[in-house]
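Here you get one chain, nothing else, as C-alpha cells; it is the form predicted on its own.
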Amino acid sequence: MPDARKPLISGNWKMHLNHFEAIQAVQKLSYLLPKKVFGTVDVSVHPPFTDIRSVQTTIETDRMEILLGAQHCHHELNGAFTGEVSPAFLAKLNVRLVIAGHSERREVFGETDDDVNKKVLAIVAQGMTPILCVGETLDEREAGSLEAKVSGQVTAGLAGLSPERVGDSVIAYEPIWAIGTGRTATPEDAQAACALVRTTVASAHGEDAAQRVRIQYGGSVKPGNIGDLMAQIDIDGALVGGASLDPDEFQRIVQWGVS
C-alpha cells in the first residue's frame, strides 16, 4: 500500500502517450527525480490501459519507486462488458492506485454516484487504493451548491467501506471548471473544499479516518501554483493532468518543496 503519511502526487495521462511514449516518459521522470524525494512523497502515474503492461515492466525492471496507477475500471471482475477492464486484471499487473469517478467519467460518460461507489468497493476488494474524485461544475459553484455536491459525492463514493479502508483511501477534489481550462481555484478556495471533504469523512467514518485519508487537489496544477496549494493544511497532494505529460514539468511539481 502507498504510505498514507506522505503526500501523493499523481499524474493522470488520460488518453495521451502510446506505450512507447509512456515508457520514455516514466524513464525520464525516474531519471529526473532523486531517490531522496521518495522518502517524503509518493508519486504515481496513470497511463492508458494499452500502456500499463509496458510501464509496469519498465518500473519493475529498473526498480523505480514510482507507483503504477490506472485511470478507471469496471466494478465486475469479469463478464460480458465489451471494452471495459476488470479490477482483478489491473491488480495482476501490480497496479497500486485506481482513479474512480473522475469528472470526465461522470460528465462525459454519465457515471453516477452509485457506479462510482461500486468501483471503489471493487478496487478495495482487489487490494488496490482508490482515488475517489469529487467536484462541482461552474454552474453548481455559482448557484451555491458546492457543499451539497461535494459532500454528497464523498458520502456516496465511500459508502460500504470500513473506517480503516476509508483512511487508506485517497480523495481528489477537482473543481470541474478548473480542469484543462488554465483556471485554478485559489489556494484558499481549494483549502475550503478539501476541508469540507475531510469534515464529511469525519461525520460518516470517524475522526481517525478523516485524519488519515489523503486529499488531493486537481485542476490545472502547475509548477507555479503547487507550492501555494500544498501549503494548505487539508491538501495532501495533487492529481495532475496535462502538466504530468511533460516529465520536466511534472518533476518540478513533485519536487515543490525541494530547494
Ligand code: 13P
The other form holds:
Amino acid sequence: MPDARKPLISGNWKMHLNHFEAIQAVQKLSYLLPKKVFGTVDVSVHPPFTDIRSVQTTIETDRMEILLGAQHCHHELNGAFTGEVSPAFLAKLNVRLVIAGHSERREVFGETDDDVNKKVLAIVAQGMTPILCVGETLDEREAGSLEAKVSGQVTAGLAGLSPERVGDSVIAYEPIWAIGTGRTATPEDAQAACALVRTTVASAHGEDAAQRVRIQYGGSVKPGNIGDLMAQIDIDGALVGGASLDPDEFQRIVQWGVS
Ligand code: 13P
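Shown: the form predicted on its own; wanted: the form predicted in complex with the named molecule:
Let's see the whole complex now, leading with the same chain.
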C-alpha cells in the first residue's frame, strides 16, 4: 500500500535567495538531478514570493520536472489585504504546491488552526496541493501533549475537505524543536508521529484517504539522516529547510537511495 505513495521531497527556501540566486539554485539543482529520478520521486522548491515568476519561467523554459511551490498565501482571492498574496495569483503562475500553517507562520505571525484551514480550502479550490504543517514544541512534547497537539492540528487543518482531496494532500510533520536546530527526531519518534497523523486522517476522512495522503517529515533533514527517515513506513517524503538552499546538498537528499 505505501508503494502507491510517490515520495515528495520539498525545499522550503524560507526568506532566503533573491530572484537571481533562486534562478541559479534551480538551474544547478536541475543539472545535478538525472531525469530518471523524477520517475520515482517528486521534487518541489518553494521560493519567496518575489522569486516565483523568475523560477516559473526558468522551470518552464528548460522543461524541468521540478515542481514549483509557494510558502504561504491568503485565503481570500482578492480584496483589501495589504501585503498578502492571493492563492489565485499563485495558481496563475503554475504553482503546484503551497505550504499552509508552517510553524514559523503559526508562531511568529499568529496563524490559528482556523486560519490554516481556510488557506487549505482556498489552495485546493484553486487546483493546487496543500502541504499542511503540524508539529509540537519541546515543552509540549515533554508535557506529553504531542498527540493532542498534532492530531488537533491535522483534524482542524483538513476540516471541510472531501476524502478524495484529503488523499491528494500532503501533511508535513515538523517538530518545532527540530527546525533549524540540527536536532532531528529519531527515525522511530518521527515514524510514531507520522503514524499518528495517518491514524488521525483515517478516523476523520476514512482509510482510503489515509493510505493515499503523503506525510513528510521536516526538521534538520540532511543527506546523512534522510535514508533512515525514508525507511519508516509512514514517512513519504521530507520538507527541507536549510539543506535545500545548497543544490548539491539538496540533490543528495533527493537521491538518498542512490549512493
Ligand atoms: P530545517 O531543515 O532548516 O530544519 O527547516 C525545516 C523546515 O522548517 C522546513 O519547512
